[in-house]
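For reference, the chain that follows is the form predicted alone, supplied as structure tokens.
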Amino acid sequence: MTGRITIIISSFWVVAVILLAIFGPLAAPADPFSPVGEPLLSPLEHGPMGTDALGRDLWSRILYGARQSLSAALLATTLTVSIGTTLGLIAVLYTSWLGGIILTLANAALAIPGLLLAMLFVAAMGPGYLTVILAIGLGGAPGFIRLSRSIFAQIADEGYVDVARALGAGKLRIARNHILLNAQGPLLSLATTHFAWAFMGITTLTFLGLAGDPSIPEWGVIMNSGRAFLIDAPWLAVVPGALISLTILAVHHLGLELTDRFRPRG
């Protein structure tokens, strides 16, 4: 019961923060770039979360960072998955020198943590927002490569793959008609715990200042403007720190849940 719980609030949560990201910022009473007011001042002075250090209206810069944070984490893990998906059915499909090259180059790979990984990528591509996607979704892929590949192995040995390879079907057929469809659900449920490392990622990263520009208004960099007033303005760093949070446990909540229901039972 407690379960079912969690994961109805945590659906809730998900579709809250998705559609404040959606239509947020077309409710957003200020420019979220602009002052609107004193600096610091407080919910009660100017509703409903006060400014920043800048004198920038928080509530706004919270509803466009809803937009930034998801979408660039969203952005990250259809790279991950696009790239993840592909070399994990080729290196299924092609059991030879290439698959054992893509398993080598996932599994070297896997010997540093995906957050470092993208770390390094930053580091060498230089800061940057769009850096950022690009090295998280890098980051993420080579442990997307490794689950992929395990599911779509476990397909291509049932019966009925055995039957259409026997009847003449070629690999790209097989991998279209038969593999790919039936891993629909467990890639499905793959990418949704993606999804919670890649919203983590991001906003680690952004958080750290690796965005390269403080005035973008997205979840981790105001978490970063904030962490320097904890003592005289708190809720600056520890709004969009909880909604970080919340946000990664419930999605990861639905990732977990979708993983066991497509789960095989013996």
Second form
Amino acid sequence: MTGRITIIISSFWVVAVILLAIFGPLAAPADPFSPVGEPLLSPLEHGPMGTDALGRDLWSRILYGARQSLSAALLATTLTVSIGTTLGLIAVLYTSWLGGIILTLANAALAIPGLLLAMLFVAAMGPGYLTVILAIGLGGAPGFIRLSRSIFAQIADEGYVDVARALGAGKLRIARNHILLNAQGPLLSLATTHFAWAFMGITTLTFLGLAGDPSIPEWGVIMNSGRAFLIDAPWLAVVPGALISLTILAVHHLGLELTDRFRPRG
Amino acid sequence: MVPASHRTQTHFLIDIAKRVFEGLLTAWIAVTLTFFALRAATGDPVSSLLSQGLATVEQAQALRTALGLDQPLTIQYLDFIAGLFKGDLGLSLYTSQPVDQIILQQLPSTAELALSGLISGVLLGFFLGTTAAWKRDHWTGKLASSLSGLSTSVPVAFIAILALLLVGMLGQQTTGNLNFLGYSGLLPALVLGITTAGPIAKVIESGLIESLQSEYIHAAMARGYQKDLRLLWHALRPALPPVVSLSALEAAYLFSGTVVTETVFSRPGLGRLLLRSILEGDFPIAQGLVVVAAIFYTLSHLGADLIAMLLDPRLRDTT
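Moving from the form predicted alone to the form predicted together with the partner chain:
Let's see the whole complex now, leading with the same chain.
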């Protein structure tokens, strides 16, 4: 499906963003919290990217922001995958009433669109990074439960699982040694695709101002603060927006490639 | 003996009744989840007014009584559900206006935006998807396919910003005021349409590719059909039911898109109302909006399923 070149470029981009998140703050030329010069300097007048409305170095804020955006999305994805996998597995192992309840609740939660569900959490807990991470992490769980359950259900139907059961293996042993072991590939592709969604969700919520303190550099926050100066300093909003979009696009392509690779044969 | 056609008709009705029941159950659980999630986390919303110094202790107590917050949670829940049936969603914490009225005030603006967004999204998605499948081996098809991929990956916020920037720069060039584009709703609707188009295009693309490879199309071509509009119509027919159901689902999801679009374009509407109520801590409004969205989503989901069952006979005898 997706071309080889697309995959190579996507991998390079994802690695670059990860490196940026890890080492970026060390390489930042200035403090992202305090002004370095006049506000709204153009990239030609100052550094590689100019300054924002408060005279802070945009390049430094982008570098620090990479860590904030990426780690938030990573934490949210980890939360979604752990909840989704656990409950999905339980729904397959205990097909009777417990599985039914889990699925019914997941379906009902899916009746609230993801972003709205996330905003509901923010409404309940008040703005902040922890809230945004929890909101996206928990908001993604119902969908992940359904998807992981269908992966597990397919594996649980395989002959070797029946054999293991006939040999007297308990539910825990079957879950660990057979179902989870064989679901690693599809789960990885699911988690990758989900990360793209989480990254978009996190940056959308922070863009809307739901992360609280706007002085903390984060890509969605930076894009939002550039919104008021679109004509005079378009790069303030365009640079973080483009970085967010490219990252989502790259992760999305990697997810598609993994899905292709781990698609069950036959 | 019951005639065969009769029997399938009864089955069909039972299927519909089952789907309606499932839909109602889902809506009820979603509403209940919303109610308890907000109550459990916020505890007493009036105390936030107290801590902000917006109310005295006596006023807060009066407000608690007025909002029914001094009642046990189960009574509050039953009141809330009973109110729902009467269209009563409670009162705003700040203005004491009924929430249903506030929502109704803002509804037309958002409905207009969402509807025009959906229409432009379906049109654009149809165009991109058909082109991608029909011209699959040509560069135009590949371009259409990657454009629809792009539309799902680029956040609404960034598309909106790019659109504003483009119009702003054009406005500078022509020294004319192009702000009317934003206010007339054309630009926000287009932005929403672009984000909606991606999934629709993908469904049309895969459906059309599949039916173009099917035997009846090969047979039609063997009988001398040219690869023209007539053939396209034949091939599109089986690809349409999923598009109809997807469009109905997208209609519900558009609400998330309007939150961002209304914020960026400074348009009044439900999306901005939700954002403001969350940032201000006016939880009855937030709760009312989420409940309305959940009910609307469930209903459109149900509608989508019923339309798909009507359009596609294969879906009718699944039981």
